[in-house]
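A single chain comes next, written as structure tokens; it is the form predicted on its own.
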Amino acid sequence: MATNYAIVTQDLTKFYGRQRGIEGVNLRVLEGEVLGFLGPNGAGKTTTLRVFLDLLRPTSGSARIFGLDTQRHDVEIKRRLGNIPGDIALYESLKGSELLDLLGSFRGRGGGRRIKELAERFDLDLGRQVRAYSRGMKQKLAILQAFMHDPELLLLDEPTLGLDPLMQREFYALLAEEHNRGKTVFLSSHILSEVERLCGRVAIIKEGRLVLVDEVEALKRRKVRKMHIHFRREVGKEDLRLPGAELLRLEGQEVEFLMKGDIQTLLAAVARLPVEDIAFPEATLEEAFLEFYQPAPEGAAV
């Protein structure tokens, strides 16, 4: 059965001059996931989405959506997608229904086929000029704008940002209706725990370049464990010096270990202690993804 995309890049290089935004991007994203793109400030995200968008041109490299190539076919795909920019930027002297049947004509009929709907359930008053918007009011009117004409497609740059925590959760639930759906999210968001709960997958870039791909479930596998430890009474360093794990943290009865060894050997070693209590707690995605942006040891290669 052939595997269908929504998004696939090859070579994908932006350069400012001599300034490196992303260098030899290759990515496939599926049609219908949810998936996390995830780094930090100065990373290459946005330029990323803007090139999706041919906001910006490449240097060199291709990005198709819906099979299209994002330079000649821009007008088609933008039809079909839902955006919402990291900078949100507004005509703030339209009411916010003046601004929501503007953009919808760009799309054609049926452009703001959502917009009761989703105003009704964001509780947002479009009777207000934009400028009257809060922060929030104005994020919660950049949400109606990328759904409202229901996309096959959603590139969301920190979509949460400046929402409530109600709001948040609804949001959330919205997302996981359009995933439901058969919808494809594209999601940028520095908010890991937000990625964790939304995303099949993730895809990590550092100084412009895609350093990994793989599932939320698997890259959390891939960090090393923790272990919690209460003991009956305190005890000191010198006996909690034990096969494949590295003391973290010690606070009287309480306990936490770095398990980087064999497991059997260290629970046979434990076992000699005076536990009262054990805990494994799960890996989180931050605790994986800070792992890509510790600093290289000198001399290591990156």
Second form
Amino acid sequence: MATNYAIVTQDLTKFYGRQRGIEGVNLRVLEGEVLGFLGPNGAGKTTTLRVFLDLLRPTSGSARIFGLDTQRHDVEIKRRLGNIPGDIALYESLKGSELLDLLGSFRGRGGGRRIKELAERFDLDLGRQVRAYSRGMKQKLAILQAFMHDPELLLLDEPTLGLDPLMQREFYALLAEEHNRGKTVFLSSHILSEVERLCGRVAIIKEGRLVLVDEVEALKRRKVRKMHIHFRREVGKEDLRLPGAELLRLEGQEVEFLMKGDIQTLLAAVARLPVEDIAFPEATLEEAFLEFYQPAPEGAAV
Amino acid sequence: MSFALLRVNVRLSQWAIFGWIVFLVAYALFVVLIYPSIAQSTGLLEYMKSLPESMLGSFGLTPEIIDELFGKEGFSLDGWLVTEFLNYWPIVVGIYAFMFGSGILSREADRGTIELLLSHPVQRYTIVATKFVALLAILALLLVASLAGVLLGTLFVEGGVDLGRMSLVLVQAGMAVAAIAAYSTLVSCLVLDPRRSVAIVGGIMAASFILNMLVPALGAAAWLGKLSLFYYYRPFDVVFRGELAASSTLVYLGVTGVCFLAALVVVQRRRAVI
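Please give the other form, namely the form predicted together with the partner chain, since only the form predicted on its own has been shown so far.
All chains and molecules follow, beginning with the one already shown.
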């Protein structure tokens, strides 16, 4: 059976004058998959998304969405996608409902029932002026405008920015539902836990180049994790030589390890020590990137 | 064209439109209401006739026009309105047109709202075309408000105005402002920075105005005046002859059409709209 791709880029390159945006990006996103797009600020994530939307035209190479060229068929493509921009700018003087009416009009219909459902789900009052909205409410409005027409492809740039944890959970649930309905999601995010939770594969971009495209499970194995232990009493350094862990910090009864190996063996070794409390803090973006940003693997592009 | 976007653009400008309507009606009323105090003044006629021709020319006046302005029964209301109100109308309303026009694309790009609009299935040129039509609609509203101000004023003074000729002058003034709006729109599509586009368009408009003022003093280089859009605005000719000069109409419609179409081509071909 032929593989269907929602997004295919070929040597996609965008320079701003002499300044590099992205260079030689080769990426394939399968229809129905949720792909995480990771990279630090300035790596080229937003540039890539803007090329997909034909807000920017590539210097060379091409991007095709649903088999259509993003430059020549942008309107046809946009009929089938929903986008949440990273830095959402809205018309402050309009009411939420008026803004959605305007954006819905470009599709020939307002999607009234879907809007009502989503507004209730995210507890957003569409009768208020956008300028009266908090950051989180604006983000909810951005979610509504991206999902209101039931698109086949979702381009999401930091979609949970400003949402409270409850709403974040609701958004994750919505995304999971959409995924189950066969929708394709291209998720650009800084939140590693979000990407882990939602995505099947991830693509990592560094200095405009794609350095890794891999399954999330494989990514997890590469991910740096830390372990904090508070001991009941001080423990000697020789006792802290644990299998699959590297001692990072030792301050009295407080110890921090970098976890690298098999967790079963490590926990068995830790269990022999006088542990008062143990914690596994989420790897920060910086920690994860330190690991990912080792020399790029050969043939990273898919 | 998108009617929803047109409606939203007019709606977003509603307070500015309201302010301009109040200003133009008040301006027209003021000019009409002070008319009785100067209608029979002979001092004004003598003063105007004493001015050098080059200076009169700067205001679009000639000794023949002055004679027609005053006629046998003193300064006519039509003439007074053209001298003090309609003569400056394209400059005053032109300021609104260039401020709006020079931000048509650049302000959307600067604020980031262009990304929101273009995330949906709409052509780039549709956004520019719709916003330009919204601007024309607003200008038409200001034109009607100006005429209403004049008519309102005539209720309080003796002697009426020739409504047909006043309307014709306003049509020519409207065409001049539409041309300003069109080149402002073009600059907005060429330069995505709203501050730069305002500076460029404002500079062109000021230079154009000054150039037209200087025409009588330019001598052999007077042809340079033809580069100014204001050169083709001939309110005195319209009000006294009762017809629009074909050359003015052609220039204004030509500039409007060419700049508008060029703006659509530019925005569609731009490599970046953000």
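Positions refer to the first chain, counted from 1. Just so we're on the same page, rigid core means the largest C-alpha set that superposes within 1.5 Å between forms. Since the structure is predicted, the reported quantities are computational estimates derived from the model, not experimental observations.
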So, superposing on the core, is the move of H230 at the CA at least 2 angstroms between these two forms?
yes
When the rigid core is used for the superposition, does L242 move between these two forms (threshold: C-alpha shift of 2 Å or more)?
yes
